[in-house]
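To begin, one chain is listed below as structure tokens, in the form predicted on its own.
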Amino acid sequence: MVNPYLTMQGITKRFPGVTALQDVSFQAYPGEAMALIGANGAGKSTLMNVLGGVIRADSGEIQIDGARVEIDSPLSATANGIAFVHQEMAMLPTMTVAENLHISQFPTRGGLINTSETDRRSAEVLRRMGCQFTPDTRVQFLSTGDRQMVEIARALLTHPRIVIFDEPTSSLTSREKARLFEVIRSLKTEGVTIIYITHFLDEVFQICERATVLRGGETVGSGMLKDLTPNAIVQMMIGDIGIEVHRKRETAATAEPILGVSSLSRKGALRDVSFTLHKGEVLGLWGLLGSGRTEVARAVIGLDPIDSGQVEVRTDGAGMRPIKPGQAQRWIGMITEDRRSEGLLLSMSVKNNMSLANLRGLANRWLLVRGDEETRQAQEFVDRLNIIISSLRQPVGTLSGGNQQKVVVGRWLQVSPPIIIMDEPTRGLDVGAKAEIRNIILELAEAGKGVLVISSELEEMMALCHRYLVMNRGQIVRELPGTASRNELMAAAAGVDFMEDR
């Protein structure tokens, strides 16, 4: 019988006002991938930060290959053969791939950096990952997916015996994901122990042999995946909380236009983009990676410049009128694709982050923020969105990804603009948090808002949208009704015609 290579036993960790982990235990085996599954805030990242030496547990023990170990720093974790591929990438963009790979420990010769050895090691690990870029490429010129591959390659440089993957495919294309899975299978054949954190259950059943499920900081289930079903895992994740599955309601064909975009163009990014968004409508902007979806959203809100085109909004009682880029945020709210770098001020509190878009509404006649009203409104949306925090003063950077996303949503719900653009609103969220965000989108539409949604999850789009605009290479190539099939949408995005079998 094979013995577990990694055992975490009775791990408990408390932060002020909250118990993040309570007596958590699991075992992981050599040559296997164990999925660590749980809703946002369940304690997955905290548990892995304990294993990775980022934080210390209050109690419990860690055993590696049968021996108890003390891990009190990331360097200590590395010394014990542990590598951590973090969800949030830490890259130095102006430095080369080779320099980023070796930033914590360069090979040396005679007290100087051995550049030839650095390049050799870098080329070897990039070749193993199937990467097409070279060690001397500057990271700033890489796509998000390629940067994720660099993060993974950096972990493999130390030849670890335990590798933690935290949401590794969140920024990868299907081709890059297939390459990653090949690497993981190769690692398993070498006897490496894999811990795989993801919200995508199809990935779990595709690449993992075991699963451990956390809920509320406790272990609520574990076992071989051949003995589990996706529904059973979801039930363990969310407990007895009923997730209401909404379907879109049809919007009235005569609904008033609320946003008009005409001939929006920018060299190298957008070509003659035109569309109309109506009151009470969820309009889906669909396309493959790099099709220009995010570029449209950023141009409409005024974050990126345009060469030509016009944006119009319906103002109260005044009909449609053109607006300048600097005016857009008076009528349009935007939830950006990258919440950590573009949506939040991580060192600031939950309360301050949530009120950022509403400072004018919270100001008194001396233009000072009314602190009591700021607190009241922040607490209202924390309760409404079920955001798990220890207090409104908690730094937003310490929250789980799902709770961070809810803070961004709550910010715009405070202001309640007539138009809301949501770019990948449920990326990285668990099944429960996704359902909550989707319900909010439909509620906004029912309240008469116009909602423009961008998502890489086709099933999500099909559950929400009344119409689809399909993009390819910076232009809208098709408009499809909400009744369009998955195959029609995929074919349109790929630039081919699709006909249902008769």
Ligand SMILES: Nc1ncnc2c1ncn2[C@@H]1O[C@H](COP(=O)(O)OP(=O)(O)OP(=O)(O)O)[C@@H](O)[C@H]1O
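Between two forms, the rigid core is the largest collection of C-alphas that superpose within 1.5 Å. Positions refer to the first chain, counted from 1. This one's a predicted model, so the numbers in the text were calculated from it and none came from an experiment. What changes on going to the form predicted in complex with the named molecule:
- For V204, the Cα coordinates differ by under 2 angstroms between these two forms after the core has been superposed.
- Fitting the two forms on the rigid core leaves the C-alpha of E218 displaced by under 2 angstroms between these two forms.
- When the rigid core is held fixed, the Cα atom of C131 travels 2 angstroms or more between these two forms.
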Second form
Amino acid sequence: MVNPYLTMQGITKRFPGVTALQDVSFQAYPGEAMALIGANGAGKSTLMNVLGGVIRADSGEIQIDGARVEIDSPLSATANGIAFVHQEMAMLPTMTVAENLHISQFPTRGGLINTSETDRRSAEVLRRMGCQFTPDTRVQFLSTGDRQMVEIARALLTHPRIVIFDEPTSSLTSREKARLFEVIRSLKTEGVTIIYITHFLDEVFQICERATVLRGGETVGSGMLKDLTPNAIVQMMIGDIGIEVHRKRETAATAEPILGVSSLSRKGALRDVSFTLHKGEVLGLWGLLGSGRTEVARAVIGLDPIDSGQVEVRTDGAGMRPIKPGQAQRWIGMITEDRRSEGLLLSMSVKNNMSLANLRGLANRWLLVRGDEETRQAQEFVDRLNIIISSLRQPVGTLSGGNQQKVVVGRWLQVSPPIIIMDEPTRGLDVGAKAEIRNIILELAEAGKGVLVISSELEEMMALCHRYLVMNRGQIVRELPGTASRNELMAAAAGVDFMEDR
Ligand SMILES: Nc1ncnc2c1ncn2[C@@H]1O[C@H](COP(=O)(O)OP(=O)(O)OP(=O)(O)O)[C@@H](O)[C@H]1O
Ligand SMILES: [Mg+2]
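For comparison with the form predicted on its own, please write out the form predicted in complex with the named molecule.
Next comes the full complex, and the chain you just saw is listed first.
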């Protein structure tokens, strides 16, 4: 029997209004990956923040390699051989990759930063990760996936004995993910202890040996994965509450256009993109990461400039009418993939964030926001989306990652525009919350709205879309019906034809 390398015991952490962790025990083993699983708000990130020295527990103790340790800051965590790849990336976009990698500890020579050493170490770790970009690239020019790779590389630089990954794959391409798994495997053979947080159970079974499940801030179970099934884990995570998943209709509810996009082009990003979205339709933009799906969404809503092209919407009574980029937000709501930089004001309250897009709807005739109505509506959507908060005044930045995402969704449901664009709407959500959001998307379509969905999860697209537009290198290369099979969709995204025996 192997001894655990890490033992956390009796960990309790209270925040104002909520007990995030209640007497949690957690163990992880050398040369193995321990999955840390639980619904949104279960306490996973909080537990790892305690281990990473980001916050201090109210009580409990930590042992590493049999000896009790005090971890009271990120630096002391590093000193104890712990590296933390955070759920939300914190990077300095105008600085280079090398600078970001060494942000907390630059190699010095005679008190000065040793740049050649910084570059050499950076190049080495990037090579290990299989990254194509160079250490002198500015982070702002990297894709979300590449930034995530930098975040992971930063953790490896310190030669840790324990590495914590908090949802590392949500913005990685399948190639990057494969590379990350390679890195994790090699860390394991070096005897490193891995702690892996994810909502993707397939990844858990692929890369981990054991799992610990948290629910409502308490440990509900722990075991070897070879003795567990995905169903058993979900059962532990969410208890016995069954999730009812709606079924999509085969085709859209109507054939009445609500959004018309013609010949959108932007040099280097989009080429001649044209399509129509109908009332009652869930239209999927499908393709590989980087194929231009997000760029389409951003161009339609006017977030990015376009070189040419036109966007039309159906305005009440007046039929289809071209709109200027600046006007789009009157008709089109957009849930962005990057809630940190585009979606939320983290220091503001849940209530204020929810009402942000609906100030017009909440204003009285003197253009003042009606506070009671603001509270009522915020509460309504908090209940409907099952958002875990201690009060409507809680700053959004202190919610769990998944609950922050629900606030973004709730905001647009409140405004209820005729057209909604959702870019990775369920990223970071647990299985239950994913199902809830999918049901809501189908309900929106049934109610006559037009929904444009981007998701990297094939299952999700298949559960939702009445039709797919397949993108490749900034162009729409194909259209597929809602009945398209898994294999057809995979092949189309890869740009090859798929022949199926029918
Ligand atoms: N700084 C804080 N102030 C107040 N409450 C907090 C703070 N940090 C976390 N919480 C609360 O602690 C609880 C656990 O949050 P945590 O982030 O650990 O969840 P999680 O399991 O990581 O969920 P997710 O899967 O959504 O990321 C939540 O109710 C959250 O709102
Ligand atoms: Mg979390």
